[in-house]
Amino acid sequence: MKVAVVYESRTGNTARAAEMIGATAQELGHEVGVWPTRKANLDFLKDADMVFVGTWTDGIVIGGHRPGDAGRLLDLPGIWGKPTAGFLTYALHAGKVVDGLADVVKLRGGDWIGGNVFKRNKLPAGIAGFVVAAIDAAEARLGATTDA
């Protein structure tokens, strides 16, 4: 599969998570491209079979959590019908920020297959399992078969 990873990062933590996600997908044998949203390779994104979209968690400690730089994510070209998984990094508490990212992905036409949050000081904990599950879900949506 051709896998695109696009992200917004304020302090570098989401960029690190995006690179880890891309590296894991590549280790699984997929063709991968990783870019910040404003530098995304639009031809690669157009041809991608699945997309990972990531950003950081904005909000105060006890509430108001939302995807950081959601406006930039909304500037992404349409990802119509592409299986799309979301990821977010956070410092203290992520709340229900995954739901907000799901809304952004759906507004861009992505076929939401789920998301996950990653504590910025615990990277890469959980990345590999997330990538495997997301790729499996994308392959199921695309009707693809995998060679185990």
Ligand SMILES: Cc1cc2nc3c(=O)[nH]c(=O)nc-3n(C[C@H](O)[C@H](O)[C@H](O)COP(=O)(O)O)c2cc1C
Given for the second form:
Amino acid sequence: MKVAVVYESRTGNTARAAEMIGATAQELGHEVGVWPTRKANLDFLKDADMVFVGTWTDGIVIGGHRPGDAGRLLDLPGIWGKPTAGFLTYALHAGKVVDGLADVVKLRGGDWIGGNVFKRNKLPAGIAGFVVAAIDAAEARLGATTDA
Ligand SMILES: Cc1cc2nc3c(=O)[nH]c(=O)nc-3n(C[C@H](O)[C@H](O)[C@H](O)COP(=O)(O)O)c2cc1C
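Provide the structure of the form predicted together with the named molecule, given the form predicted alone shown above.
Whole complex next, starting from this chain.
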């Protein structure tokens, strides 16, 4: 599959998570591109079979959690109908921020397949399992579409 990883990152944690996700997908034999949203290769994105969208957790730690710089994610073209998995980094408490990212992806027309949060000082914990599960889910969706 062609796998695009796009992210927002202010201090580098989500960028690191994105690179780890990309490296794992590549190890699994996929063709991968990893970019910040505003530098995304739009041709690659247009042809991608699945997308990972990532950002950081914004909030007041105990509550109000929402995807950071969601406006830039909403500017993202090219994920209409594509199986899309979300990831976020956080410091202490992420609450239900994954639900917020799901809403953003769905607004852009992405086919949401699930998401995960990753503690910024525990990376890469959990990344490999997340990528394997997301790619499996995307392949299942694409297979179902092809068979229909
Ligand atoms: C304005 C602001 C609000 C934040 N709110 C939270 C929060 O509510 N909960 C949390 O766990 N981390 C919070 N963080 C921490 C970031 O989500 C965390 O450091 C993340 O890994 C940053 O990603 P980046 O390095 O890709 O920018 C906040 C950071 C900023 C700048």
